[in-house]
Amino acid sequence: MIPFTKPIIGQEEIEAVKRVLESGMLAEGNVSRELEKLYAEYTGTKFATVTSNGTTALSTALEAMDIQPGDEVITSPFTFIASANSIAMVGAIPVFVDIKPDSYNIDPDLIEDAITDKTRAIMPVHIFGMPADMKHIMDIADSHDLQVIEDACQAHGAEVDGKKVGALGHVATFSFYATKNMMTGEGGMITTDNEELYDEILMVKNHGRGKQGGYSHFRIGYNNRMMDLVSAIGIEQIKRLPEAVKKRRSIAQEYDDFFAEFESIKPQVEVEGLKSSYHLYVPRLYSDKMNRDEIVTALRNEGVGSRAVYALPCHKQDTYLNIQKWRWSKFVDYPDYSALTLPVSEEIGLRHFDIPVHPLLTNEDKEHIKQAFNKILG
């Protein structure tokens, strides 16, 4: 089976961790400073600290930001769950904003509508390595007075109009979780160029603790900090990284040009001023000889890795459905969700699927995906 995705592990990065290990000093310190620095000049940001995972990395941004029980956030909701979770988490409401049906990410067209005197924030994310619009987005949140903060765990590498993800917005988050594109096995990033919410970011994800450390506390906070000895894995995959994002989308090229062919097959499309750093390729099946399910079947069956990503989208999901049983609904309103339909999102959970785009395919393997699709589609 070629797999869908597959990290890049090196002698590099062994002797990193081997390295923090002889040191003996394995929590977050120097070795998580250095990464922070890398990741900033990589993104060109003004800051960045590290996080114990993607997840933490989106809720210690939204608290920091001051987000607070009963406001409302605006989301994609064709994602992973944990973009709507880490609002919910924090008290406040994700709002749930229908999607592009050509970029999958979210519709700024849209985005105005959904806007109450209760919001406060807007989460675009980055699906799939692939930006949102972010100027439109941008443009809409400064005539509001609104907060955005990039969900940018799925896009390291990405760019719009020459400037890196990351960038654009008031703050943003990235995942460092073991099938993207720069990894550490878990671990997380926040980048901002805002110095007093950087501050304030620092004292969430470390007990409430000011910049000095120490035992003295200025606020309620959290342990989400990330260990040096996974910080040491990030520093080499860091440099890894620019090479790993031109390979993506060399193969993505590849794969466009060759689903070119196919009337059933339209990949994700990349607009002009976007640059995907393609973390997954993920097409979508219009076919009358069968549905995706089949496809993946059929073409695992020719042992080529392919899933459907988010078949169920955030507001289909058990969790959303059934919200009244969360802590928070004690004091919080939320919306039935039941009641929410958002077509393009839900069409496009049941068409699409994933193949392999990873650095490490090899011409072989991508010989072999293509005939896959012409023995399944003809």
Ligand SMILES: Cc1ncc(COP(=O)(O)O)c(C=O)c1O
The other form holds:
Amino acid sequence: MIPFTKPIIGQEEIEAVKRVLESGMLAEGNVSRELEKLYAEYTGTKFATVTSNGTTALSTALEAMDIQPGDEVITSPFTFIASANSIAMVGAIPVFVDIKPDSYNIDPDLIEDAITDKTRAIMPVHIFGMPADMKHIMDIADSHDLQVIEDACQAHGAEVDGKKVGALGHVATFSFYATKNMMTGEGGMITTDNEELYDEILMVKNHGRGKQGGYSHFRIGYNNRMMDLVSAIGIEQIKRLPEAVKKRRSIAQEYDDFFAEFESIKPQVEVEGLKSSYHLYVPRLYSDKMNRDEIVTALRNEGVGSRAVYALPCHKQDTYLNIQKWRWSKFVDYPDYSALTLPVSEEIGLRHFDIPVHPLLTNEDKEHIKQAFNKILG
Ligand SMILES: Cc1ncc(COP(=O)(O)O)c(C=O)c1O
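Please supply the corresponding structure for the form predicted together with the named molecule (the preceding block corresponds to the form predicted on its own).
Complete assembly follows, chain above in first position.
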């Protein structure tokens, strides 16, 4: 089976971890500071700080932005559930706004209608590495005085008009989960240009300690730190990232060209100015011959790793259908998510599937994948 992803772990990563082990200093410290510096440089942001994972990056950022219980945060329903859950974790209300059928990202034209006097922030998700329409979203945010938190957990290295994601909203978050374009097993990063917010983020992620550390505490905070042991892997991974993104983009281009011949397959569309980092390559199926689940099974039978990751968009997950069970429901009026219909997300949920796009794919792998489609749909 050609796996849907394959991490690149070389001798460099092994040596880097060994050095930290030998130093005896495993927790967050100088190695993490080095990774933060490299990450801020890479994204073109003033400040970056590591977190234990992408979910804690999101919840830390939301809490540092002073998103309060009962506040509304607009986001996409077509995402990994951590985007929405991070909003619910701080007691805020995820307000799901439908997506565009070609980018699978939040539809800015629908955002304005979802804004109420409780709306505090917008959380666009750059899904599968494809940047959301940030120019439009920032304009809306500016005109309503809203904060924008980019969920860039899947989009390391993606760009809008030559600017990296992570530098486009007021704050942004990344995941270094084992399958991501840049990975450390578990891990995360927050980027921002706002020094005041950065200072607050440092306190939220580290028990309310100030920058000077030690045992003076200034607010309730958590332990959302990342270990130097894993940051060491991150330093080696960020060196590989530009080349890995280039490779992913060239494979995606090859697939786009190949699928141009297929009436029934429509790839995710990269409009002018956007550069996806192709964390995943996710086309959708429009066929009379078979449905999406059948093509996933057929691809797997042909040895091609394929999945349908968001067959159930967030508002259709039991988590949100049973939101009254969540602890904050005692204090916060959540909407009845079961009454919510978001037709585009639901339809893309039924049509999308992924195929391998990772940089370790060989020419033989790509040929094998193309032959599988010729056999299944030809
Ligand atoms: C869009 C999105 N947001 C948030 C997260 C959460 O990141 P983590 O798994 O590192 O907590 C992920 C991880 O898959 C993600 O894909």
